[in-house]
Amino acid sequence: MTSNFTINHQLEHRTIRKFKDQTLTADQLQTLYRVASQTSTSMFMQQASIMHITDDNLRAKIRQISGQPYVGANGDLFIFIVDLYRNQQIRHHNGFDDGRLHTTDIFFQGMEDTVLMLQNMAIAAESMGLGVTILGSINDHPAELVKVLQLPKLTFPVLGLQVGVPDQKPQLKPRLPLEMMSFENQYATQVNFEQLAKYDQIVTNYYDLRDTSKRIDSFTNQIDGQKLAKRSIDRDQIVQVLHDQELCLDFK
């Protein structure tokens, strides 16, 4: 397998949930912003923005929304936003209507821009010796998050990113065998459950030995558990919140 600094760095990715009590320097922050700004963007629409959350009260509210005690506790907290508002204002300023800004197609393009921007920043941060954790939990209560962030219509917070100096060194979490997630020309519909059982044992050993938790678990046990079980949660409101933000209005 080809090996270089970038590949080795990506293969060593670990989620960091404990950071030292220090924040990014001005140079580190500007470097990360510059990297984010150079991310590929669909049709050159640049439909993504970043909020740097430094206010302690705001961080506490986001922590409560996410239900994760490490969110905004230490390090720097960023919220990545699908941002169609800016382009709406440009169109209005120049005498045009909203055009296709309220369609699912344009929202998905903004979503792609936003997720790619976050990933670029995360890779850059890790290359600088920093640690990161990507926060999907910020949308556990999506309507409340939009309100807390005081976001205008045509915006939606997709993911959070916490960046800082690591204060832990967790073990590398094992991923699915490549044969189960990479296909050539045709999707393989037959799941190899024998291979999956072997992977389950690897995951169980990981949970048994990892530094930050003593829980014993497997991959299939998590798939069969509460994560995908039928139940009502606030994340089910996402489509309604998107509509409230005047996004994806053609999908009702």
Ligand SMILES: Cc1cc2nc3c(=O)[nH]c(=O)nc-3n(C[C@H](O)[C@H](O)[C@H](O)COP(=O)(O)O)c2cc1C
Second form
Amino acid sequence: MTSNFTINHQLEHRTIRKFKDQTLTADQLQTLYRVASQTSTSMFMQQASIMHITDDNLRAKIRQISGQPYVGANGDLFIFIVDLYRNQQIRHHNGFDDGRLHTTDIFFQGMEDTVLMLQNMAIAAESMGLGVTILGSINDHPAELVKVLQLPKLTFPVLGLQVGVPDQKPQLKPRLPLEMMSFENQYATQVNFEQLAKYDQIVTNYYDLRDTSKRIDSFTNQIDGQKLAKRSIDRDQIVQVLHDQELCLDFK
Ligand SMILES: Cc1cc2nc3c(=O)[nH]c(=O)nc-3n(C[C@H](O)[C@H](O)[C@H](O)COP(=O)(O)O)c2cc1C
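Given the form predicted alone, corresponding form predicted in complex with the ligand:
What follows is the entire complex, opening with the chain shown before.
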């Protein structure tokens, strides 16, 4: 297998949830922004933006929404936003209407830009010896988040990213065997449950050995459990919030 600086870092990826009481230097911040801005962008429309949340009050509100104590605590908090507003303003400035900006298609492209930008920043941060947590939890109460961030229509906060100097070194979390998630030409509709059982054992060992919260668990347990259980939660507001933000409103 090929080994180089980039690949070694990618293969060492683990989510960091405990950071030292330090913030990014101006140079680190500038570097991360530059990397993020150079990310590929669908149709060269640059429909993503980043908010650096430095205000303690705002960080506390986002932490409360996410329900996770490390959100907006030590380190730096970024919110990655699908941003179709900027292009709307450019079009309006030049006397054009909103065109296709409200469609699901254009939103989807904005999502693609936003997620890629986040991942690029995350990889750069890790290559600089920093640690990251990607934060889907910022959308546990999506209507509240849009309000707290005072976002204009045609924007939507997709993910947060907590970046900082690691204060822990968790073990690598084992992933599904490659045969279960990579296919050649033909999607394999038969899940290999024998292979899955072996993987479950590996995950159970991982949970047993990991030094932070020890627990008995497997991958299958998690898929069978609460994460996908039929229940109504505030995250189900996402479609409504998208519509309130005038996004994903297709032409009839
Ligand atoms: C889209 C996305 C959202 C995530 N949201 C959270 C989150 O809200 N809180 C958290 O602690 N980790 C979050 N994670 C991190 C995952 O829990 C983590 O990547 C996964 O358990 C695998 O562990 P690893 O990254 O250490 O390999 C998120 C990851 C992704 C890709």
